[in-house]
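The data below hold one chain only, encoded as structure tokens and taken in the form predicted together with a further copy of the same chain.
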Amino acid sequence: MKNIGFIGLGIMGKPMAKNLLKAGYQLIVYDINAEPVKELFEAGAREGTSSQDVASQSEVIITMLPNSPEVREVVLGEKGIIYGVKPGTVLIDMSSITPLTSKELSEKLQQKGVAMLDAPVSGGEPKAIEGTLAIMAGGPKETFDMAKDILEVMGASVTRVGEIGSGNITKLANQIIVALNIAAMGEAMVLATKAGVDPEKVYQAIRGGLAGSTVLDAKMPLVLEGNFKPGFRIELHIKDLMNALDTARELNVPDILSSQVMEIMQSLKADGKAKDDHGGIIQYYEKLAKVEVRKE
């Protein structure tokens, strides 16, 4: 069994690290918050004193951090991974960040003889706890093959989609589709409700046809109850769309609808709803149309 370094013990990272411990891996962990580090220590992990320290004692390093700047800091910053890492080590960054950052970091690590995968996840805290995340990985095939056993401890579906950065590209594509499918539901259902039609009947009449989607079946029942508890918070989806738009601009791809739905989310954030579930996007339409899409 390999020694695994785990950096970033937040809502997602903590349960993912615990699952690796349970699976029998030796873990050395680091986080800027003492609390989850203590929790992992009590569960059997060793404590690192810095990212550099963790890197110097690991054959595989996993990072699970909020966004690109944090990953860059942990890899390249003061006492960063790059100053401790040995040639032959593998870095698996499971954060959702910009694919361009993944590529940049991979190139810098390669100069130290370190291979990297970008392997963002989908599924949220419940699936992190269960170890049933969907993991979309990019990077060299041989690195992926070597890391697969470790990833499968945390995920139910582990797919290599291409070279480094591809994992995050796939995650961004996923987040664009989810955001727009949720907004589509909001725009359609607010119109129907304002027109006096029972939104539950509309949902039942259309869900079996071409308008059907996982979003509609997952979110519409919650909307009908006015339940916008997260789930996946609007503020996190804003972050993902910001990364999508940055990437699209670098690549000269028009992101016409994604930019619009991000403005809708920003407007909700300004309205104090940043911590609502992204299913709460419908509230933007409800407020403007002065109607609530609820069970009759």
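The form predicted alone is what I want next, because the block you gave corresponds to the form predicted together with a further copy of the same chain; please supply it.
For this one, just the chain is written down, with no partner chains and no other molecules.
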């Protein structure tokens, strides 16, 4: 059984690490916040003192961090992974970052004899807890094949989509579709409610047809309860869409709808709702229409 280092124990990382412990893997963990490290230690993990320390004791290292700058700092910064890692180690970065950053880090690590996968996830906190995330991986096939058993502890769907960077391209595509779905749901349900039709009945009527989706079933019941407790925060979706928009512009790809949803989310951030769940995008439409979409 491989020794796995896990760096980044936030909303997503902590339950993912716990699932690896439950599966019997030996874990050494590190986070800048002491509380989740203590919780994992009490569950059976060892504590690392730095990213470098974790790397020096691991055969596989998993990172789950907020964005590109944090991943770059953990890998290349002071007491970073690159200073402790041994040749033959594998780094699996499960953060949602820019594809260019994944490629840059992979090139640096290759010089140390270290292979890398970029393997971002979709599903939010509930699926991280259940171990049923969708994991989209980029990197060498032989590295993916070696790591697949580990990834399958955390995900119900684990797919290699191509070479390094392609995992994050896939995640950006995923985040565009999710954001646009949530915005469409909000626009439609505010229209129905303003017209005097019970939004819960509208939801039940359409969920089995072409308008039905995983997004609709995940978010609409929460909206009807007025529950915007974060499974995935608006501020994090803003980060992902920013990466998507930057990548689209680098590739000369139009981003018309994504840009519009970004403006909606930025407006919500300005209203103090950045830490709400991204299902709270509906609040933008509710505010303008002066109506709330709730159970009767």
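Positions refer to the first chain, counted from 1. Here, rigid core means the biggest group of C-alpha atoms that superpose within 1.5 Å across both forms. Keep in mind it's a predicted model, so treat the numbers as computed, not measured.
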- Rotation (degrees) of the smaller of two rigid parts between these two forms, from C-alpha fits: 13
- Query: Cα shift of Ile182 between these two forms after core superposition, in Å?
  - Reply: 2.9
